[in-house]
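This document starts with one chain, in the form predicted alone, laid out as structure tokens.
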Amino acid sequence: MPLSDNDLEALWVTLRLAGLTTLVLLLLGTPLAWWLSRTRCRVKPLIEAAVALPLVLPPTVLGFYLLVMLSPQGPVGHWVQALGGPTLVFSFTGLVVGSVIYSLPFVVQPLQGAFAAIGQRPVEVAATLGAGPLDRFVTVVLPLARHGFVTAAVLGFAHTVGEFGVVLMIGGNIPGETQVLSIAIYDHVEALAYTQAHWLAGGLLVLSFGMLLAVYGANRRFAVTRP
């Protein structure tokens, strides 16, 4: 069989990490993106720059500072352990934390763009009809921004699947716990096991291309059907 048990475990860890990270990002990124699309606060450029930082910051740099912060001696890791929480570094929980930060702009920016494209008028019309803030958001904003949610979910998932530098710095390379597909590919290349590396790399290539194709196809259908 081209894939070993360790490869299958790495696949499961990767899919679990990407799925959980995407869910957390949608829950956290939706209100943040909505606020960014509506606010005129002076600190908005600062928040946007902080959200977009993982786009330009080398993953090893981001991973290093996350390792320092999440370690038992770091400010965040020490605080979490003092409250009885788990150890964050070299654990799956730490991978989720790092992945949420690393993939944040890939979820927030599409949602912010989708919310901004809606404009104020549909929300104002719903308000005049007596709809409350939550009702307006659920019944008006969410349906109109559905293409943004599709794009955000797919990009967040795909970007998390392709992580390497950040997860290696925070989680190390523990089979079945923190070893993801990108690290498994690196291990195979180091061992000159190119057949296994081809299988894993080819699978990621097909998955990534398929996800991007789905995003562009969904956006094209939305542009055609949008009134």
The other form holds:
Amino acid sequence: MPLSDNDLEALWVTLRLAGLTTLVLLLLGTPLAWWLSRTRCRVKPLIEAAVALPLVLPPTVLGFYLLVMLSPQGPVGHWVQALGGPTLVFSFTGLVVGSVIYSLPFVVQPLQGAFAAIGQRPVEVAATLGAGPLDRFVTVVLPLARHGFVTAAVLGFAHTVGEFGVVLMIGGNIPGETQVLSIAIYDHVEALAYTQAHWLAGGLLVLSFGMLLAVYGANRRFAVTRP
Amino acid sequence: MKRAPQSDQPGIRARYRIGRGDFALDADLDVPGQGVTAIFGPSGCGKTTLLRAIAGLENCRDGELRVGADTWQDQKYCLAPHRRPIGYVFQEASLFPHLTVRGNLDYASKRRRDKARRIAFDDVVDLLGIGDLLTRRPANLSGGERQRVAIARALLSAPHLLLMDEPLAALDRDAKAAILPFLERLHDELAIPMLYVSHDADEVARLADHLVLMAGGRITASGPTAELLTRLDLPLARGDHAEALVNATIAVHDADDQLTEARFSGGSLWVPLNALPVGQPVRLRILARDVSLTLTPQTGTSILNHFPVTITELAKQSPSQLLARLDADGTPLLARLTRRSARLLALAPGSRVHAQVKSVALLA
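Could I see the form predicted in complex with its partner chain next, after the form predicted alone?
What follows is the entire complex, opening with the chain shown before.
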């Protein structure tokens, strides 16, 4: 077996983190992306810029501020603990919070694009046919934006799998709790264990490429079936 | 809270003021609650905005809308679009691309607001001739087929008011010609009032019972189509295609000469033989340029259709030409003539003359 128990644990933490993060992002990102695609509000550019920030910021900068905010002395961490919440730094929960912020643009932007591409017309048609707001969203917007959801989910998942800087800053390197694949690889390289680093790095490469291939393949199929 | 008084006349009353940049709609609409009302005007005159406001799709607070005895919108109250019992046909068919034709139709009938009212699926499918298309996807339909499905979908939502926004404008000539008979059948067979936005005078002449003219965001005239088409002060009568509508009934078929006689208030008109039953009401169109006037009834003429009329009004159409409004015992007609002819024959409002009609078109 080329993978140690420690490696398998890191893989499991990574998959759990990416899965949970993607789920949270789809739940939060859908209404946010819908609002951004429809609003003519003046604060829209402000929100859009804030959402896109993780695209350009060094993960260490993001991780540093998250650490300051989420630590028990920080403004957010203090209140969460005062209200009986979990510790947010050096814990799996903290990683999820950090990852949600870190991967936000990768989910919101494809969704916003897909919603904008649908336009106002199908929604208006549904309204004139008697469909209420939620009905319109579920029966018209969701099916028409499905390629956006596939893209958003895969990019959000893949990007979270690949994160390193933010995790290191707020999660540390606790095996079974906060040690993810990218950090395990780093450890192997530090220890000059190149064979094990190869197995993990190669696996990650293949996994990421496979997911992206699935997205582009699916989008091509959607593009063909859409008029 | 004061409820708006219920009007005795079950008509459609809409009043909307919408300002948006350099465009302003200020429309007061009051039309009958039955038959087809065409809203006619050049593009950009606000007719689509008015229709969208009636559907509840325009965000506007300054509006009032009553349909029959029901108030849909006033200063304090606004019915959401999905609660208004309307059918809306957009200029582009706008079918849901992720559903089949049947899926699109079912979407409408499942959500119809008036559950007591049911329009039979098969009847609508037959009426619009889309029985063969039910399993197809919108992407695989022609423009005309898509628009027919869109009309069927609007009908299956069992509307109390059908709103059509230039449903034929995006179609080519052939598709348009193919779909007009379906719209005429709708008009004849369904008792749903219809507001029909158009900038095509031919569609209006074929379909509309009542006509509303719009320009620059305002309603400039409203009345029965036959009346408005022949009003000399309105732009419709000024064009080269100035026309009059004649409501007539089929009276006699003459198989020998292959002609059919249609009677109207001013006499009778012969048209090419058709298969319509005797007694059937029909709509005929007579262009102003096909009508000439004589002082006495002509005998030695090849023109079959002639009858006495009274000139009610004369208006200058060009430096050399006049337009005369005629009354054929209650039916208004138009005739185009030169100013010289008018002077030589001493024609004036009140003159009793004879109209000769070179060509009559049977519309429906």
